Every structure is written in structure tokens, then in C-alpha cells.
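Only one chain is given next, in C-alpha cells, and it is the form predicted on its own.
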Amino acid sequence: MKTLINPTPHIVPRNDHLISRKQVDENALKVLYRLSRQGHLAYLVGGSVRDLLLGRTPKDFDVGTDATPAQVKTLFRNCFLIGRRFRLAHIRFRGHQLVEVATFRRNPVRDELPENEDDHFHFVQNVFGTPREDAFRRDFTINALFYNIADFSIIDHVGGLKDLEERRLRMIGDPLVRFEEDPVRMLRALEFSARLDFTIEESIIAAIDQRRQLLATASSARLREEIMELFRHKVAGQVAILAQRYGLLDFLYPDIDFLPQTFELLSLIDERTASGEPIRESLALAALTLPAFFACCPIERSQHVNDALVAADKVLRPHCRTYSIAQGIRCEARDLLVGCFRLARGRGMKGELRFLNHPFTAKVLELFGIWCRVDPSHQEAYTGWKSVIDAADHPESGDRPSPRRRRRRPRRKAAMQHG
């Protein structure tokens, strides 16, 4: 299905939609009002409009305007311009809050593109445009809706409101071309489908089938951030299943052996995040590799921690190398894997006391408890360890050992000075 191109936008007046200014972040409203009072167009753009119309709470509120970055900077003393090829305005408020303001853009015409055609799809430049042109350069129709602070109306250039109503994910333009421009859009299609419970339009699925190899050429830094977004949005497990269905899993996790247990474990990690627990990259990394780790280092054939260290490095290093993950994060993930090995092999082993007193042990126990829901054969070991660790964390006053008094060393007599 091609994007419906209407000669004029569909405008929904204030009385015909459910968005209220009370739902908009107060700092974003300050930015919108000041731009509007100075005679500029000021729109709430992107995912915030989509989420408000769906009754969801937006993660952030981005602003689109016809003011240039330099003009925005003159209006806000707390404004900082970022970016080389296309300048963005970041307006910072107290409490580390930030509102991003972008000037409306358009796709460059032929004369503005590089001479080398191979660079066309990676070309980004300060090409300012109209709100309509800006809407058509976005990825999905549901992400191209505008909220106009001047009259509180919703502006739809691409049929996004109809797609929201029908809970359908549709690309703006030809998906084959849009995926060549940015292969990460294939992953974003799966993410939005999982997050919003939307049906993916057939033309997108067909284009993914033809263009999925391009995901291997995408920036590893961007893919790494997108993977963490999946965990933050509690859809890592769902997207992994969709990625396997559409042939993207091997390009997304080329160095991880995905077992059936991996999908289940990721879904349980998503449940943990949905309960309000923050997700760290080391925990996400450990969850991605834990089933492969136990397959590589089964308890039945190994009882030594050195075997677990070797196995942990084997499953972690290739992925960390591909995505340039820092050594500190990799070491935390390794400690989680090796800690789960210690718990799985049972009590009474060398180094148990030191392990019980380690501050990281509580995090290991939490991950191991989630793993036991995938593999109940370790449930008895988990229950035993949990009682001991809980007792160590909350000892009864009568059971606390008396602190050892250290013997004072006799002071050395000061050496006599000889003249």
C-alpha cells in the first residue's frame, strides 16, 4: 500500500481530539509558547503526538519549528546547538531535563546531493523545508503527526491518523527505498509493532525480505542503542521472536547462539523491567548469553570456576567486539554468568564465603531466580541459596558475630638524630 498523498493536510481541531496541554511536559510547553509568540511555527512532533493520541505517556517531547537553529539559540539562553551536518537545538532545564528542537527539513534535490552516487543514501545536510516536506521525510505515518500549539489542532499530511485508528504500521514512501536510506528502520518496524501491538503492513514485510542483508551495513553504535531501547521498552523478547520470523535475528545478534530458552528468558527480563526495575546493559547482555553459556559449560561436566570463566568469555567477547561494548560492562555481564554457575553447582564449594559477602551476589541471585523459571531443574539450588543470602543480608541481632578487636601495634620509637 502506498502512502496516501493528499494535496492539503487533514487538520483536526481542538474539540475533535483528546490531546490536552495538561498531558504535555511543562518545559516543552514553554519552548512551544515562546517560539509561537515570536512568530514562528511551533509543533509538537513525532512519537509524543502518536503516544498521546493512543493514551500512552510519551518518553520525551520533541519540537519542530520553522525557526533556524541560530534563531532558536537567540530565544533561549539555555540552548546548545549540536550536530555537524544538521544542527539541532537542545534546550536544557533543571533536573537534567532536555527539549530537542529541530528545524523542519526536506529531502535534498538532485543538485544538492554528492557527486558520488554511492554516498546518496548516507547524505544528510542542512536542507530546511516546510512542515509538509518534513512530514514526508519521516519513517512511518504514525510518527509524522503534528500538534500545533497556536490553535491546539492535529495536523496529518500522510494518513497517520487513519493508521492509528486501524492499528497499522505503514511506511511513508517506498519501503525498499526507505530501508536502503536507513536499514535500521527494519528493526524499528519490529519495535513499533511490538510496543504498540500494531500490524505491520505487507509492503514493509516484503521489503524486509529483500533488504534484510543491509542491516549488516548499519552503524554498530546505532544498532547497539536500538537493542538497548528494546530492553527499555520491555519488548526485547517480542522483537527477538519477530526478528527470527522475518530473518533479521542473525544480523541483529550475529555472534550469539539463540536457543529456544533465550526467547523465554528475554521475555521474563521484559516482565522485570515492566515492574519498574531499571535495566542495565550488563544484565541485558547476560540474559542474551545465559542459555548459550550453560550449554557451553554444563554443570554435569564441570565443577570448576575457571571453566565458567572460559565459557563466559567465549559467549561474550564476539558480541562485545562487534558492538564495541566497554570492558567494564562485559566484566559485569561475565560476573553475572559465572555467579549463576556458582549457584547452579550448589553449596559447599571453595570460595563460598567470599561469594556470599560480595556486593554483586544479590544481582546474581535475581538473574538466577529468573533463569529458574526457564529451567526449573535449578529451583532447589536457588531456594537454598536464597535463604542463606537473605539471612546474610538481614541477620538477627543475636546472631551477629562480635566484631574482632585488632591488636594495636606498639609504636616505634623515633630514631634519634645524630649531629
Given for the second form:
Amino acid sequence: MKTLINPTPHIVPRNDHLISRKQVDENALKVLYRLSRQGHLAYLVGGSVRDLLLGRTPKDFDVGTDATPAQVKTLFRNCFLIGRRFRLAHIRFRGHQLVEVATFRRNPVRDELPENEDDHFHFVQNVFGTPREDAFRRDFTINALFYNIADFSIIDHVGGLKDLEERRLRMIGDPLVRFEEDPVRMLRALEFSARLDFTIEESIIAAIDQRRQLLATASSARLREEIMELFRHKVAGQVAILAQRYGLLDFLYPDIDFLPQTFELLSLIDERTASGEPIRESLALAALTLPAFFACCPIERSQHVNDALVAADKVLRPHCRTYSIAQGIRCEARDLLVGCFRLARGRGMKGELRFLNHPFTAKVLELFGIWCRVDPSHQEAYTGWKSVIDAADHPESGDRPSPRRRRRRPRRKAAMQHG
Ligand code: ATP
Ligand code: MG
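Would you mind generating the form predicted in complex with adenosine-5'-triphosphate now that we have the form predicted on its own?
Whole complex next, starting from this chain.
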């Protein structure tokens, strides 16, 4: 669908839309008002306007302005400029709250781009422009709406309001070009479609079909962050299904063997996050690799824990190398996988007591419980372990492991203690 872009924006006055200042974070309002009083344009931008119009609670309230970062800094004592290449102002408030203020930017014309620039994305983000240019450099029309604090109107340069109404994800500009500029947008298309339950416009799907291999050239740090966003937004399972449908799965998770159970397990992890449990990267990693791990590590009583460790390393290491994931996170994921192996193998093995008394075991049991919903053949083992672990938490109820014997520490001399 080709849409003619109006040279003037569509402006919806305050009485004709549903956004009220009561829904806007009070710190963001303070920032907007002060910028505006000092004669600058001050808009709420990006995801917050979209979410407020959809009746959802925004994750954060970002501000766009024509003030430069240096000007913003002079207006707020609690302002910190961050990023060497991508200058942003962070206004910090009590309770670790912060409001991000970005100066309007535009896409640079071709000969402004630096030579030998392997990641144009950051450069592209740093050329200041008009609000209209700022709207056009954004990814999807629904992400480019502005809420103007000067008159409480909504400003739509790109037809985003209509797309919101019709629940459609549409790229600003030609998707082929926009994916060449930044292939991560392909993943974002799937993410927003899943999060908002929007249809993806045909031209985006066609462009993904032609440009999917560009995802292999995208910055792994940004992809890793977007993958964690999928988990935080409870759409890791749905996006994996969409990524498989549109041929992106092998580029997103090039080192993970996706089995039918992987999709199911990810959806259950999303359900867990939806219930309010925070998601750690190690749990996300363990969920991504648990089915492949069980597929290559037979669960037999004769199988040694060392074999499980080797299998866990085999499924985790390549992914962690690709995405430069720290050893500490990988080891935590490995402990979850190996812990699930111990639970699946059943009770009465060597080292059981130490395992039961380990504080990490509760986390392993939780993951194993979720896995049992995918593979009910482990249900009996799960129930057995759960009763003994619950009993350890509530000792009065009987079946519990005997307390761990503590080695006595030699007594310190009083003189040393008081020093
Ligand atoms: P949420 O914060 O709820 O995940 P969001 O829309 O705010 O959603 P962010 O990733 O926080 O998404 O980005 C903020 C805004 O920056 C987006 O709404 C979009 O306008 C713009 N943006 C982000 N990533 C890109 C990109 N890769 N290309 C172009 N514009 C982008
Ligand atoms: Mg945001």
C-alpha cells in the first residue's frame, strides 16, 4: 500500500483525543513544562504516545525537543548528558526515576555520511533536525506520534493515527531501504506486531523476505538487547513463531537448535513474566536451550552430572559467544540446565543433600515445573522433588532433608574482633 505523505501534519486538538495529562508521568510533565516555558518545543514522543492512545500503560515517557543537549543541560541541574556518539540528556529524579530527552534528529543525506562507517545507525541518529524530520527517521508510523505540551494536541506527520485505529504496523518510508539502514527493524516489526496484536503490512513482509540475511550483519549487542526486550514484553514465544514463519529464526538464534518444545517453553516463560515475575537473562537462555539440552543429554540414572555439564556447555557456549554474553550469566544458565537434569534423573543420587540445600535449587525447580507442562513425562519426578523441597521450607511438615552439617569455624580472638 502506497500512502501519499501530507506536507502538513494532521493535528488532533486536546478535546478530540483521549490522552489526559493525568496519565503522564509527573517527572516527564515537569520536564516538558520547563522546556516549553523556556521557549522550546517539547513533545512526548515514541512509544508513550502510542501506548496512551491504545489505553496501555507506557513503559517510559520519552521527551523530544528542539533544544540541543547542551541547552537542556543548562535548564536542569539534575541533567546528565550520556553517550559519546549518541548524545542524550537524562534528567534524574528521586527514586532512580529518569526522563530521557532527545533533540529532534533527521536522517542525513548520503554525502553527509562518514566514509568507512560500518555502523551508520548511530551516526544517522545524531544529526539534529525539525520535528517533522524527527518523525520520519523513526521506524513505524505508530511510533512517530507526538503529544505537544504547549496545547495538548497530538501531531501526526506520518499517518500513524489511522494505522493505530486500523491496528496495522506500517513502516515509515520504503521497508527495503529502512531495513538496509538498520536490519534490527525487521525484528522490531515482529515484536510490535506480537505485543500489540497488529497486522504487519504486506510491504514489510515482502521486504523481510528479500533482506532477511542482513540480520546477520546487525550489531550483536543491539540484537541481544532486543531479544531481552522480547522476554520482558512477554512475546518471546510468539516472536519465535513469527520469526520462523518469516525466515528470521536462523538469523536471530543462529546457534540454537529450535525444537517444537522450544516454542512452547518460551510461551510458558512469557506467561510466567506476565504474572509479574522478573525475567533474568540466565533464565531466558536456559529456556531457549533446555529442549535442545534434553535432546542431547539422555536422562538415565547411570548418566553422570559431568556429562550433563558437557551437554549444557555445548548448547550454551556458541550462542553466548555470538552475543558476547558474560561468563557469569552463562554459568547461571548452565546451572539451571544441569539442575533440571538432576531433577529429571530422579531422587536418591549422590550429592542429593548438597543439591537440596543449595539456595539455587528453588529456581531450578521452578523451571523444571514449567518444563513438565511441556513434557509431562517428568511430572512424577517433579512432584517427588517438590514435596521434599517444600518440606525443607516448612520443616514442621515432615519429609525433609536432614540439615547440612556445618564445619565449625575456629573462634577468633576477642582482640582481633574488636580490633
Ligand atoms: P517500548 O519502550 O514500549 O518498548 P518504544 O516504541 O518506546 O517501545 P524504544 O525501543 O524505546 O521503543 O524506542 C523509542 C522510539 O525510538 C520508538 O518509538 C521509535 O520511534 C524510535 N526507534 C527505536 N528504535 C528505532 C530504530 N531501530 N529505527 C528507527 N526508529 C527507532
Ligand atoms: Mg521506549
